[in-house]
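Here we start with a single chain on its own, the form predicted on its own, put down as structure tokens.
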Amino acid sequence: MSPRGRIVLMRAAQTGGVDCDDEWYDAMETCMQCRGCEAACPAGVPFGELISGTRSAMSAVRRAPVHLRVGLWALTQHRLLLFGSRILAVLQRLRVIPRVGFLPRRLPLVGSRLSYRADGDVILFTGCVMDVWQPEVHDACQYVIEVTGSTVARSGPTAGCCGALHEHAGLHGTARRLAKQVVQALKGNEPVLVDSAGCGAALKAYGDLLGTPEARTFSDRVRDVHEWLEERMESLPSLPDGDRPGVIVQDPCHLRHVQGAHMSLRKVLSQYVDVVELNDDGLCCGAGGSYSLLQPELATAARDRKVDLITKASGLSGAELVVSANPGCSMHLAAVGLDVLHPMQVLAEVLEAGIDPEGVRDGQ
């Protein structure tokens, strides 16, 4: 069950040295794909590439559960996802449906607007889940970007889902189809900014996934929004001295281990708030894309460890607010009652309270 053990099993399966029985599949299916081992490996073994290829081969002989396949299909149907989520939101408010762990505690009745600007200095990638379940994050992100003086276009339903969860589940054919759709929809030279760590990691890997010059050029345009803001911190206003709120930072695996953009997040946040560290070397919270649905016991155990660290950090610092730059992580942690926001929501609130609204461009 260790990274080295899984690599040995992959090699043994490839050479015929072991039967792919239930125990073998269990070893592969219980991997969170957090890529923490890859970031720590002194030899630079590309474990993410190995487990991704293995998952793809597995999907050809051992299909994913029906509920996962239906859910992943729904992510590619933007209007259906929006309509279905509105129905769930109403039922949630009427207390007709019970609390479901992977859903936000309060689904929005209205998702992100469907009228997307056609042009801008940058393109904000809106994706699927965040566009419907966390539209307030995109709004906050757009507000902060516009404070720098840049205009924002949203990718919208034409680009649609990035395919990160499909790739995670080994559905490489679907992931490639969605990647081609995104690349085709977002032609141009503008930076493509992403406020979801998982989506950002997927978009940056399109060059390898598709292997075309067009895809590589597209991936070179992709930036995590915190990376982009770090390069333009002089464009963000200095606010009057006052009480600085403390926020506990939870690093999504795909921001820290895959993109390596976690320090950019800290540099941008620390200009306005006191950053409280967990000092856990990026321990996974257990969300792991669809992992919390497929391996609930292991996902819950990982979350319990993370919550314990958050509780200790809160006790030492007095900070109660947690920030996480990935929708899966934030929903997974909020499900146990933690107060979780996206870093861009915190920045937007601080900036909105401290600057003249006339200094922000229209369209927020």
The other form holds:
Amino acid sequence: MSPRGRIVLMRAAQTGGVDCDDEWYDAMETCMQCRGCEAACPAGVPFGELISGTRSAMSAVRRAPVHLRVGLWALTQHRLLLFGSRILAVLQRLRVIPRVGFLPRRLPLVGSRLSYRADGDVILFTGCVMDVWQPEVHDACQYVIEVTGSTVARSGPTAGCCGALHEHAGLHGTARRLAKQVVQALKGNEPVLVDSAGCGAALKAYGDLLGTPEARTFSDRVRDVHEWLEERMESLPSLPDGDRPGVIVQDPCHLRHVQGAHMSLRKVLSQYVDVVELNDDGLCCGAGGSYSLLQPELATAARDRKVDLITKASGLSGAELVVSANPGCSMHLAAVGLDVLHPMQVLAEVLEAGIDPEGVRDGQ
Amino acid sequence: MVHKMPSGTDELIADLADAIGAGRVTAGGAAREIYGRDSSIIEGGHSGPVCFPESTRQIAECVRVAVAHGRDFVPRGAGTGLSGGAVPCNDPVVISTTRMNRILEVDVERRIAWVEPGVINLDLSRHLAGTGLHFAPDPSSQQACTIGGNLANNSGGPHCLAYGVTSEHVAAIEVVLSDASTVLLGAEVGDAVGYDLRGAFVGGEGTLGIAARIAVRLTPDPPVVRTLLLDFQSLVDAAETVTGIIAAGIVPAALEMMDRNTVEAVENFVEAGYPRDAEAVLIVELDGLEEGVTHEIKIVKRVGNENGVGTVRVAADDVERELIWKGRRNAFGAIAHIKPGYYLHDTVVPRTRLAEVVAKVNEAVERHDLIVANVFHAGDGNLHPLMAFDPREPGVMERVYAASEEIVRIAIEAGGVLSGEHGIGLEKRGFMPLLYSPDDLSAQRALRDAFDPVGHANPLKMFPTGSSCGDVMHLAEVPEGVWV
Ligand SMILES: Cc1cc2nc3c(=O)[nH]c(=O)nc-3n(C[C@H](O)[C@H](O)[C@H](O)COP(=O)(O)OP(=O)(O)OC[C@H]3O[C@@H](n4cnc5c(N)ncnc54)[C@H](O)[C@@H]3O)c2cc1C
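Could you output the structure for the form predicted together with the partner chain, given that the previous block was the form predicted on its own?
Everything in the complex follows now, all chains and molecules, and the chain you saw is the first one.
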């Protein structure tokens, strides 16, 4: 099904030219909302707006499946999420629970290893599940930002979840409520830096979602961490010429198609590593927010295609490391055994090794 | 209003599902809405059940069941066609090739690849990366269109100037005929003995049968490629430069032109650095050995200078080159930056008369109070005047149709033909008598009947006929007073 086809169906539903039967719903629900069509569209059709409006109208008629609703609700309950995740982490180590596709293979037992301050030059947006499941990414990000000489505060549980997945699932009301909470919690003028492409895209869209001047001002402060770093390259140390590892870049849709920040990522990374391209115009890996849970068959097909490309790129370049700037994508790819890091983790490691080679060796 | 399917459809659906599996047949309103159209402005098509076969045998089964029920069948690739070839008339069985998208075999030594018809053009190019070979036909729709569709429309693309259109890149085709039998046309190497039925099938627009497997010829990548962007203050100067380049003995890999309105629209989307104040820009691509290309660049610059070129920019690297091409490829869609709708013509005129024809076309369209933007495969005289309009404006379609008739007349009067590469389909079938005598047409019909004696393979396309399909009939009438 193409975006053109979906637009035809949306229009037909509006004019009464088609019954909104299961097939029609299926056509809307199988859209990954990767927004790749928007980036490719020379006519500038705002497909994201069309599909999210449609999904929101759909959710009023047909409720989302129970497991999705419970899951999305849990994202808004930071303590519960943390508590539940730790229990799961213990159970995983005791090997008493089977592997669950979307869960990281080793949930962390502890949170951030870095101390952080109540206020800083920038606010690092920590979100919900990423804070619990991938605290090391936030740590790496904070480390790199600090190397540039800036201090970092974190958004933390008061700001909480950005609501991207809720909006994605058509739960417009919840998404708005969460957006208001974030805007309220993060008053001030500091830039809000984001290391999750999905969250970044959502925060940047608060202006349109809420339509208030405060929300617009807030959205203007939001930067993907790569965009922010790109403007501060001179504050990052230049390291002696050594081995440059090859790194395969997987572009999250919300970084490339929605935020258009994929070139910033390349600029920043290529200062220290050799960037290996997949040359697929940023096709979706199939993670698609909660898509991989709701449409496992299509999500798996999309992932297979991506894994093939990664294998091919790896064969041609010899690079083995894969990076992705979105937790959903990296978990989706990790579920088939790929080792996927966040670009900030690679950068932090390279910088750490370059700045303090002894320290790194000690740490190993 | 929801369109009702004719009686007997339930049995047809059941038989199709029995034959190829229920998961490969759909007949809901949503599918019929989507498969009722292609990328042309033709509205009002009605599809019957839509099938998604996954093998040659399953294509044959779809055909067998359709014909047994007395229904027509319409092959469909990606539906990017611009002349209504895939638009279904009279609730036929639509046979979509989208699930037949496997690249079966690449033989680098013999430069042949066997592909299924639903393989997307760009996917094949990407798959071949690193082999030193590529599939030369590169329609601007290559991100979406299928090799089967390219074959059926004998499609072209910017690089077909030097390398030839699809027909030259198809060695053999496995075809399912309307009696559900399968034949192999052409040969992997050399020419098949006897009549060139492969050649007859290419460009058949699905009226001769369905291509189920295709052996395409692969072309070696050129050692060096350079892309030049030239801008001019007048369209005539740009056209003279095109003629001058060819007259100097160069056949560039590609030679494309865009006028001011097109550049304006495209630049809004790609920001490729096209000069917005130019009346026309030329994209000239040269390829071959380093020395040859360097020499040709000099000649192109000289010819440009003789014709008042503004600047000549040589793309510095692949990124810049790709950006220049991205602009050209997206020219049609970008017209939405001017007006939300467009109607595009596809005619070919003798290269030497390009400037004169464009001036007349522009005058005619503007007289009908419409905006015109021109994109050309200038090297082979293939003109694409686009009329931009807002379909919500009352009475606008009448003006579009009136201007269309004039465009066709102007092109044919200048010694041109009806279609360069987009096919006849439904859109231009009524114009066929302008180019062909009744004898010519009946000879062509005889060929069609030989392939499809029962007349169920995508009928109503290509040939003028009394029966109507879709809301396109007023377009297809021969304009009065046209001179042939
Ligand atoms: C933005 C845009 C740019 C374009 N640029 C170009 C261009 O540069 N050059 C060009 O030539 N065209 C161009 N086109 C037109 C179109 O993309 C081509 O004609 C393309 O080859 C059609 O392929 P498709 O898979 O979409 O076929 P469809 O539109 O699905 O079908 C086209 C015709 O082929 C028949 N057909 C499809 N598959 C088979 C099969 N397996 N066996 C037998 N018959 C079959 C159909 O019945 C129909 O008659 C453009 C279109 C668009 C929208």
